[in-house]
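Next up: a single chain in structure tokens, the form predicted in complex with its partner chain.
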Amino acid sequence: MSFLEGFKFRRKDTRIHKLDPRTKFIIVVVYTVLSLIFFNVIPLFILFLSTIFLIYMAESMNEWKKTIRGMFFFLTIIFILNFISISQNKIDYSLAMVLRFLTLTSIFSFFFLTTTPDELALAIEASGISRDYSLMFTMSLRFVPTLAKDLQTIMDALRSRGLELEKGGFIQRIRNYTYVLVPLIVYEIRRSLMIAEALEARGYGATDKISTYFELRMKRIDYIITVIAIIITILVILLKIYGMLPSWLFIKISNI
């Protein structure tokens, strides 16, 4: 379950820990959104590097490492697929769209492993999304590597009877993997009840209006980035449509 490490939140003194967790999403948005608009090698190649410069920034590569390499799968995955149901361009464009896998990736990583879950909560609040929701969210992140304990624990129980996941046809490992699913399921539920009447033991809902700890305050540089990173994508885009980006960038890796 390595390859949910760039996803955990690491406390770290850098100056990307110390932007607005709402700079930070712009980022998110600006990323996702550039690296959809392009099916080609060369800009998801920069976007892509691009993102690896920001983890370094933040002092993270280990932990984004162990996601990429847990990704490998997938990569080949997408890979495959593409190359097999395109007619013309498939190496092209089955690495680009690796490239954009990748991108992705490493900008949520990016994001959450530099925004604390408090902030996010905050973040999520303060555009206007109700407590219910925003808790919900934030519950969800913190209890994924609990999840991912759970199934580990529940894989060797059921190894230890002789249950030999891996083995038999197609049909027999899905019919080994409900077996897996079932306690999980039940578990799960179990355990979020727990935490439900844990909440309201403890005054959760009691008022509509809650004291918070800290404040989300947007500083200058956050303030820079956003501005920038708003002007350079919607110039992107405009220079897109207009056909004005430089030909290079449009150049077929497999002519070279």
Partner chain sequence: MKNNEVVIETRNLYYAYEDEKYVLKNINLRINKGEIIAILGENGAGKTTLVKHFNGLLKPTKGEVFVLGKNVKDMSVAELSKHVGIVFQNPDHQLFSETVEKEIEFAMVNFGFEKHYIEERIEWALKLMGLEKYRNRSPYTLSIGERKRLTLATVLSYDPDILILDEPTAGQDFLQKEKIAELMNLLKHRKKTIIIVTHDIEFIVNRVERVILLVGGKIIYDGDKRGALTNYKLMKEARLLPPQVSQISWILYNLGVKLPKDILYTEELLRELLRIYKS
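Residue numbers count along the first chain shown, from 1. Given the structure is predicted, the values throughout are model-derived calculations rather than measurements. Here, rigid core means the biggest group of C-alpha atoms that superpose within 1.5 Å across both forms. What changes on going to the form predicted on its own:
Here L104 does not count as shifted, since its C-alpha moves by less than 2 Å between these two forms after the core is aligned.
Taking 2 Å as the criterion, M139 does not count as shifted between these two forms: its C-alpha moves by less than this amount when the rigid core is aligned. When the rigid core is held fixed, the Cα atom of N176 travels 2 angstroms or more between these two forms.
The form predicted on its own, contrasted with the form predicted in complex with its partner chain above:
There are no partners or other molecules in what follows, just the one chain.
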């Protein structure tokens, strides 16, 4: 499943990878807020281009491209559903929703491509959230690519035995995919039991006070980026509230 390539960590020696995960998370929050307050094509397109620049700085363009290509079907569905659901400014609004989805996908791809699950867990625990919840969250993210690989392996095994998953009508296809779900569920239950035994063998939960091998430390560049990101977000929100943003940001590209 190629669209998951943009959400798998890749260890690389870049300045983006060396940033504190809390700094990168703040960047994600900033982009999420800005993408949600705009409903126009031009500002969302600018945000989308800036996420591409961040991914380029992280030297992760190849993985990001695979994700975007894999999500082309979802982008088409988003455009069509928005186009038929409103009566005015159909093209502008539909393109804006597609760009919003692309922006959010790209910025989360930027985060997960440059942040290890261990760093994410430390960042969550540093914010005061319980270690149990941080472990549950990071493990769910860590095993999404593994689940996709298991699914692909089972589907390939069934095809090699002559089962045509795409054959027949809609009901028949659903029945075909039940042959995929049963072994997948059984396999993941076995994996969860193995993980539970591994955690128990390592004494997880034996004590509330633990020490970590690696400790997160915010550097000067992290503080600078964080402050700049927060200031820009507050400034844009205030300018939008008081109608002081440039008028060309809200130009319509179509009358349909």
